[in-house]
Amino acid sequence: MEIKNTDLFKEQCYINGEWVNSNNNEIIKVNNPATLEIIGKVPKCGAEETKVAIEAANTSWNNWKGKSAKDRSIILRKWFDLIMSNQEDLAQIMTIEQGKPINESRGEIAYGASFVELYAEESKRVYGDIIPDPLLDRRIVVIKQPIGVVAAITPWNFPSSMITRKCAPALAVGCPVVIKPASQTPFSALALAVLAEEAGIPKGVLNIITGNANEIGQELSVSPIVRKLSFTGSTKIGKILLSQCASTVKKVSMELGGHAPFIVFEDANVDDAVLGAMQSKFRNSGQTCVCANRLFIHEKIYDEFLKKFTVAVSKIKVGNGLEEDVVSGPLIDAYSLEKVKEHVKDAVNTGAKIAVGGDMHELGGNFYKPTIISNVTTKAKITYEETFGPVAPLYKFKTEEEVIKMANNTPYGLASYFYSRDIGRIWRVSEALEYGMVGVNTGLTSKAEIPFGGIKESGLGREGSRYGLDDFLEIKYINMAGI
């Protein structure tokens, strides 16, 4: 790893403005998924250290919420500027610990920074209401106030932007935060804390704790001091956290699993659809919660799409993400690799055919070839389970009604995509798809300005956009009488 600002690479937790180790000095070793080499270590903290971080956040709350929105905005803007001025170093750290291609890492740093920029601006626009009262001597006033200490638990697939997407709105409205990053990718989070401190975020307002996920997660969930928990990760873990948060009736945001349909209708521009499928399916080696998991292609254009898609996928260069021309990096770990292999094998056993890929890459380790499986049946596991890898299963369909039913036949409802040039169909299908987000004639939909989130078992709440502020605010009604 070649970084200019070596201060960014921290191997300690950040609690109450200090860099600390775990109480028992236990550590977690972090490896590079591309080379399997150990790149560093972080403290293995537990419940006791988490309590200290929560208390530090709580102690800082009155001072932070007492600042004017403009003052908080100025600090967040400085944080944004520092992130962007250190973009290359942050990208290098991300690629080393997560494996994604360096150009994707650079893009994620900019994407993550955009949340800080957005909420630095939106912090000054938290408005209330004055509502006419039917009684003439009274006035109804509605104000919004920061909810309190916020806990954020973030995943390994987007180790920087998932931090800022949760923390920037919380900080903007006056909430201190305690962050638990994924153990596979802690260094991106710790680097952001270095820059947050430099930007002037006071001690205790932003805390990052690494370690035992079960202990830390439970403490964040059951603590009565923590008023809000935001989690991005699997539906399985999300349900556990939800049950734990119920003990204190905590406000929650859950961005959980996805199983995105990608539909190409017969009137679509096939070349555009192929490009969109490439962008959606193979970004971050298919390890995104919004990537295309089931590709439904109309029977009239199925062969044409398959041919062009196969040509495009066969050109993807796989390798170490630090190489500039690499498009697909490794999977995060051996467990993820085994799941991909299992899904491909099962699909073939149930009648599917491998159009390209379908096996381990020659590089070995955690590398898997970008894969297309054609003629997939609804008996295959991949039809119902999220793969989280570089595998694109293709299904044929005949009618609009049929494909909508197939697309909605899942407990998940995060992202969806479809291609069509028919304006009537665009409205019908957009409204019929049971998903929180719909991309029409595009495979890329994420940006700071949109309300990101799902329905059904894909989660609760929204992150990003002006709507993202509401999850960190409480609405207070004031009735003024005797006027």
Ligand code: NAP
Given for the second form:
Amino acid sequence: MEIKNTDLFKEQCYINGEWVNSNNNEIIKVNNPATLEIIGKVPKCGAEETKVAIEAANTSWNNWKGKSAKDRSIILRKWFDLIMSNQEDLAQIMTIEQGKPINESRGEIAYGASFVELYAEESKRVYGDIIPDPLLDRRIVVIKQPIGVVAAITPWNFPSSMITRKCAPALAVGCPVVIKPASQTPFSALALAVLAEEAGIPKGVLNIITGNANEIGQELSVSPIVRKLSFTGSTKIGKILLSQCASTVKKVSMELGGHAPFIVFEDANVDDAVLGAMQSKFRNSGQTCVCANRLFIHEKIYDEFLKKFTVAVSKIKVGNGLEEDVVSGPLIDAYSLEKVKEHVKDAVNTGAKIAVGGDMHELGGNFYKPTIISNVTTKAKITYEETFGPVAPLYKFKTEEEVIKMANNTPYGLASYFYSRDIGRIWRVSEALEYGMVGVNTGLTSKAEIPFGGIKESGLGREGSRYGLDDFLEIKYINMAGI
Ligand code: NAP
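Since the one above is the form predicted on its own, can you give the form predicted in complex with the ligand too?
Time for the whole complex; same chain goes first.
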């Protein structure tokens, strides 16, 4: 890694405007998933340090919410400018801790920054309402106020943008935040704190704590001071946090796992569909919650799609993400690699065929070959579980009705995609898919301006767009009588 601004690489937590170690000086070592080398360490904090961070956030709250929306907006805009002017360094940090290709890291930094830019603007538009009262001497006024201290717990697959997607709207409306990043990718989070401080975010308003996930998560969930918990990660941990948060009836947002269907109808443009499948499936080596996980291809175009898709996947260059021409990096760890291997083996055992890949990459370590498996049956585990790796399972279908049933046959409901040129079908299928997001003739749908989120076991709430503000606001109704 070559970074110009070496101040960005921090190995301490950021609590109440100070860079600190854990109380007992315990640490977590962080490795580079491409080389397996240790690249640094961060404090292993627990419940005690979390309490301090929550208190700091609470103490800063009055001052932060007391600023005008315009003043908060100016600070956020400065944060955005600083993130973008340090884009290359932040991307380098991300690639060495997460493994994704450097171009994807650059893209994620810009994507993450775009939430800060958007909410710097939206902070000025937290409007209320005046509702006509049936009684003539009264007025009904509705105002929106910041909810209070916000806790954010984020995953390793998008180490920067999952933080800004939560913090920017929270900060914009006047809430302080305590962030717990994933232990595998803490440095991107800590670098954002360096720039937040430089932008003028006051001490205590933004805190980052690394360490023992169970202890920190428990404290953030049960603390009555924390009024909102926003989590992105697996459905399994999301359910634990939901039950923990019940004790204080906290407001929660859950951005959880997905199992996206990717449907190509017989009237689709097959070349466009192949490009969309490449983008949706193989970005971040298949480690995204919105990845195409089940590719349903109409029987009439199945062979053509498989042939073209196989050619495209065979050309993917796998390697260390710091090399400019690499388009697919390693998996995050050995556990993820095992899951991918197991899913492919199980699919083959239940009747599928490997069209390309299907094995560990020659580079060894956490590298797996970009893989297509065809003729997958509904008995295979991959049909029901999120793989989180560079494996595209293909299924053949005959009718629209049949494929909608197959696509919806999962407890998940995050992203979905389909390709068709028939306007009637586009409406019918968009409405029939039980998902929070539908991409029509595109494999890329994420941007700051959209309400990102899922239904069913994929989560609660929306992030991004103007809807993303609502999760950090309380509605208050004031009835004024005697007018
Ligand atoms: P994970 O295991 O659920 O971890 C996510 C975060 O939760 C990490 O910070 C982790 O900390 C923390 N955590 C783990 N156990 C915890 C506990 N008991 N209490 C509180 N926090 C706890 O998920 P992951 O493997 O990092 O991420 C992959 C998952 O995230 C996939 O299922 C993916 O689909 C989902 N995801 C969803 C979205 C979305 O927007 N819907 C976006 C990205 C990813 P440690 O790292 O310290 O263990």
